[in-house]
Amino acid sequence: MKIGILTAGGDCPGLNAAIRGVGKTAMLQYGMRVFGFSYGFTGLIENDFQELTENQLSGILTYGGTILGTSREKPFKKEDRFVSNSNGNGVYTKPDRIRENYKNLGLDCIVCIGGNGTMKTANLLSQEGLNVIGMPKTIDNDVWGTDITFGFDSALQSATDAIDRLHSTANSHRRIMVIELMGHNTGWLSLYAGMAAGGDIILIPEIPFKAEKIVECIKVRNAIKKPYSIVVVAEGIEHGSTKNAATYVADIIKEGTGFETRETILGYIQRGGTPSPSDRILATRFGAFVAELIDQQEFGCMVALHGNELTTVPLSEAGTQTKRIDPNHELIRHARFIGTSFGD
């Protein structure tokens, strides 16, 4: 058999792994030829790959980013979508030419390792006829059916290791201190870290926050001699402002309390890097799973994690829609339970 693999959006740590994982065990276990596409869905339209090799996934577990590059071409999008065929003759659509692709290639399967708009486009690519399987990565946690994504615990740990030396920085001042962390729509990252590393405040998009509230929370720890607060904001909070969401915290707190504040974007820091061993070892677990599924040609899923248990969810789910926050996640009771606030 042959397959292809790519990787397509934002990178994060563990894409290596993932490429390990799939390549080695179908190499290894079945025998296969695996193929490994530049640029995301851009190597798949331009044709652009080269075949793997066994020496050269040998070492790149511990790499950061990912040996195929990536790319957030999309395919399927209307505006895009035209580009001259193989033999330069004519107007094929994107979609026409990766199916021609994928044909002349001989290809039996493509792996797509990505988040949500990869799995968008892989559900698309699996309409199109196309044997396709998903691989959830994201740092952001938000891919619907599996109940995390590599990438996420590497992120998990640069975003709360700065937020543990904010402490140490506001406790000095006597600051109020606001972090934005990423994740898109949804408050994944921003929960956890700020639950991992004593958050006072944690603003996420799921749960809708009032400006007084954050403001009052802040003057009732002040006055229980408590001078400084660490506020963690989830990139995609809704505030109706052309501000970024950690500025626009800060300045409700700086004109509701007086008090000296100080805002941080963490930024790309959070998705670059050294995988953690548990990216590590859930890359390489759904990798294997990949190849395992390839080789019993059950095609047209995503590779999920339910508990402890690989599984597979169908890609007309995974790819329509995204993992949000319960307001009533038991993390948030319990977070309430001591003292955190949500602005709520």
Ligand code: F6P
The other form holds:
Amino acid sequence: MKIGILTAGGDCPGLNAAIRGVGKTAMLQYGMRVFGFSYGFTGLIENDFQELTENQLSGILTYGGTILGTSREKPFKKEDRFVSNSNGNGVYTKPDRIRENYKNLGLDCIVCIGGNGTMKTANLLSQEGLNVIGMPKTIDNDVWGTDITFGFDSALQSATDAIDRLHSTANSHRRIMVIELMGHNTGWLSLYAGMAAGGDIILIPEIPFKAEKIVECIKVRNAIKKPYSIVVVAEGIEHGSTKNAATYVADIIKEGTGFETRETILGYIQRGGTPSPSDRILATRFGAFVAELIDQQEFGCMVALHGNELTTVPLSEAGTQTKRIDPNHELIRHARFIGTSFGD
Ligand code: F6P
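Condition change, the form predicted alone to the form predicted in complex with 6-O-phosphono-beta-D-fructofuranose:
Below, the chain from earlier opens the complete complex, with every other chain and molecule after it.
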């Protein structure tokens, strides 16, 4: 069999472990030929690929990023469906070009490693008749149908380490520190890092907050002789302003309390660097499982982790919804027990 692999969307630690997991299993266990497409769906559209050898997959397990490159190309965007050339004649749409390249290379399956956007495209390609398997990765942990995505644990470590470091400087200056974490429209990373690093207030998109509750919480802490506070803010919180989330929240605190307040936006630090041991293991398990599924000709699905069990969910489910945090999530309930505020 011949299989293609691509990595799409924002990068994250563990992508190379995943490529290695699929590729080595496909080659060594099943004698498949493996083709790596460059820069996500762009490579599939432009027919930009290389056949991977087992040697190329050695030594990459611990590297961050992706040896294949990635992009946010979305081939099913409305404006890309039909493109006219200067003579007014229709030229290939991107999905057509993908289908043709897939057919000409004689692929038996294309493995799409990515987050929500990638699963959406993978689902549409599957509906177009291609054999597709999805593998969920993202630091946001917001892919529907899997308990966890690889990349999340590594980002959690970086974010936790960053918040840990804020405690000492906040304490020295008796300041309020606001730190903004990624997560797109969900608060998984902020909730977990906030809990792991002892955030006093955690603001996530899934729980609407009130400015006065944030101010009240910080004033109460000050009154009971807590000299500083740490506020963890997910980038996706609703605030209807053009400011970034951290600045918006820091301004509320400055105005409402008069306390010295500083903001930090952690940014791409969260996406870079070597994968954590858990992410290396998860990406390798997902990868080897994908190759098994290809051998069994099980397509149109995404690999997933339920508890500690590998399983699959249909792409038609994973590619059409986002996994958001239930406001009654056990972590939130127990964080409240120990006095963490969610600004509500
Ligand atoms: O999906 C991963 C992510 O890092 C999100 O947390 C963030 O909102 C987004 O990607 C940033 O995207 P870009 O790399 O396009 O700036």
